[in-house]
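The form predicted alone is given below as one chain in structure tokens.
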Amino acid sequence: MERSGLSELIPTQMKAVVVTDYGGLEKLEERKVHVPLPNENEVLVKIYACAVNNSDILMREGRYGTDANTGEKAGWKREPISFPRIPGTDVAGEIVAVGANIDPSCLGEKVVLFPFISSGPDGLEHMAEDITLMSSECDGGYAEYIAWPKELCRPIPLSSYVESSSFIVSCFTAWHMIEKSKVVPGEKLLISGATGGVGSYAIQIASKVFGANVIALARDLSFKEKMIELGASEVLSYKSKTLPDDVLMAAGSEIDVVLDVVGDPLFSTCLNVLRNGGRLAISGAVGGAVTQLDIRTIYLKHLSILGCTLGTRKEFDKMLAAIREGKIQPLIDKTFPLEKAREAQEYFKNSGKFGKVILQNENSTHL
């Protein structure tokens, strides 16, 4: 693409933080790399904010495993990563250049980016075999610029780049879990990992958008009041030695739907507290990816287990509409400048945080 399509002077190189190989924080390096040129159906977005996600860290550590070997190092698609790779899936920024087929009237638009590309049809795009996830199969948002398909750019939902970047994968995943579980008003939901990104947004979405009665599970109760403010009716510690009984007592009956991101440590509890015909939606395994399962529990209780990753463009748009309407509030714990990506990932993994950790380019918080 010729540089005449630019709305501002774009440098040929940019600052980026790249993952150089599987491993620890030392595998994150700040580098100067080429600014990508948008293809004919793409735009160039100047990145102002990008949230840190657990998937960024799991990709760097190679902890997804492969289909053949759960211990083998691989990326999100359970395939080898092509290094170096720029991580980051949650991008908010401004369109500053366009490809040959894109109307230049979009220059200057403030946008968030739908985080993956696929050839799947509407409603099934997240299940396509050729899915390309930003940060894993292609470069992501720990940089100053990114080229991305124009059709996957959406108007920024709030008047802050930082706040708008906080929703993209965590909130999107939570929305997909709830919609795929077919939650209806009045149902009783149990949400594990409730202080994390997915869990904390799930509390808001389930209670304030879908009208469910939410019980939140957390490692400790230091954020109990905050979770109740978000919409939880009760908050329990999953360290309790009587957790199944605690859940049933808090709910007053068995649970209709469990949303789980923890995995092994809570798996049996999740199954045991569900009513006959209940649904278990799983989108993570931060506490352990391998568990034991008594299959009889599944068929004797007529349970449905739903695997949930990302979601559809329609769900993404509905989520953004709910954010604009004020039904879902941004949850920000801490921001770091881009060059402090190592510190940001270390803080993300080790702190008792509540809300999202954001990497910020320049000092542009608001539009």
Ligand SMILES: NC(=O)c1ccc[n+]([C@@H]2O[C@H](COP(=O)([O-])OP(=O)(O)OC[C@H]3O[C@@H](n4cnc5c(N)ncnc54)[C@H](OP(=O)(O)O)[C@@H]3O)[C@@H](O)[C@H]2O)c1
The other form holds:
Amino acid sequence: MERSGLSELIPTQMKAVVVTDYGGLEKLEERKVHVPLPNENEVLVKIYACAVNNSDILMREGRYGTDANTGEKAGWKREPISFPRIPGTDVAGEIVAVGANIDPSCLGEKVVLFPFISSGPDGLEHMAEDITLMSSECDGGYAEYIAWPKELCRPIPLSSYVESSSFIVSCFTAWHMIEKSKVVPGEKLLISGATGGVGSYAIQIASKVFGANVIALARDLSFKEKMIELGASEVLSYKSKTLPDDVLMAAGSEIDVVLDVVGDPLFSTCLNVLRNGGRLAISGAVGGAVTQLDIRTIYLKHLSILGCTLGTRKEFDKMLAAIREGKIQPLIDKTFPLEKAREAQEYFKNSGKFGKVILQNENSTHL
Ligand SMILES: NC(=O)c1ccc[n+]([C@@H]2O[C@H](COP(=O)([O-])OP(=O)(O)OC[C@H]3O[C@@H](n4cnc5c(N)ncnc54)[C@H](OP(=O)(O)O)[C@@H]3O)[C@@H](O)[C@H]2O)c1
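So that was the form predicted alone. Now I'd like the form predicted together with the ligand, please.
Now the complete complex, all chains and molecules, led by this one.
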């Protein structure tokens, strides 16, 4: 689209917070940049809220490594990032302009954005080689506007932009882990990182959508009641010296499925509490990415280890439907104005939060 095709109400420049290079918080800078122009199949979305994720921070720190060298600095796709890059994968906003092929009747629609572009066929789109994730391979939501394919926009599931943005990558990942693990009603699940974005949504999806019995792991048991409200049947501290025994005692038997985002510190516990034939789904390693593994445990117990990243468009739509039905509640720990992105990322990294951290643009709490 030419700039002349945009309404005069849309400015030529916008506020954005960009990552200027790999490094610490000092590499996150507020800048004035051009408002992106939507291509023929895209829409321009005015961003009202964008949730913060570990991936925003890991991208800035270059912490994903490459396939050839896990110590090398790289983005989420394990390839070099092209800087400056606008982080943020969890966008909620309003369609304010359309590309040439898009029916303008969608102007004014309030949307959340499916966070990646891929040519993969339905069901395999999250595994495609050409995947482009917002915030890593293309610019994301720490800004006032974003251009995004119309076919990847969905109506916001709740009436608040902030709440709607809170689900996107965390809840979607949790949903995918549970579907990929083929959880069935009555199964016993252990969920780590249960106060975090992925874990807190996983508790709700596993218990309220899939009918599982959930044991949640948290450091601080002061959140126990809240987690039981979300659907956990038991909450245990991961700091316990007798954690595997605590889990087995609480479950009354071995565990069918573990959903883990923590990695090394809990890895042996995850394997030890699983029943023969159990499944371990992993989507993160917030506590440490390198671990020791006694391979015999895997084959002698017939375990399945399932690597999970993002999910499919169909899963995203099912997740949004469950949110609209009230089965999954938004969990917001704290909001920050966009300009405070550094503080928001610093806060996000602290232990002890419960739920999501959101960057908010002006007047965005409700429609
Ligand atoms: N593969 C994907 O598609 C995908 C998508 C989203 C996230 N992730 C990854 O999943 C992980 C979690 O993401 P998130 O957004 O849920 O993060 P988060 O909101 O920061 O939550 C992290 C959770 O992990 C717990 N935790 C941290 N260190 C721990 C340790 N040493 N032992 C036990 N628990 C520990 C925290 O508990 P306390 O606060 O009590 O310490 C908190 O509950 C990250 O590694 C992230 O990169 C992957």
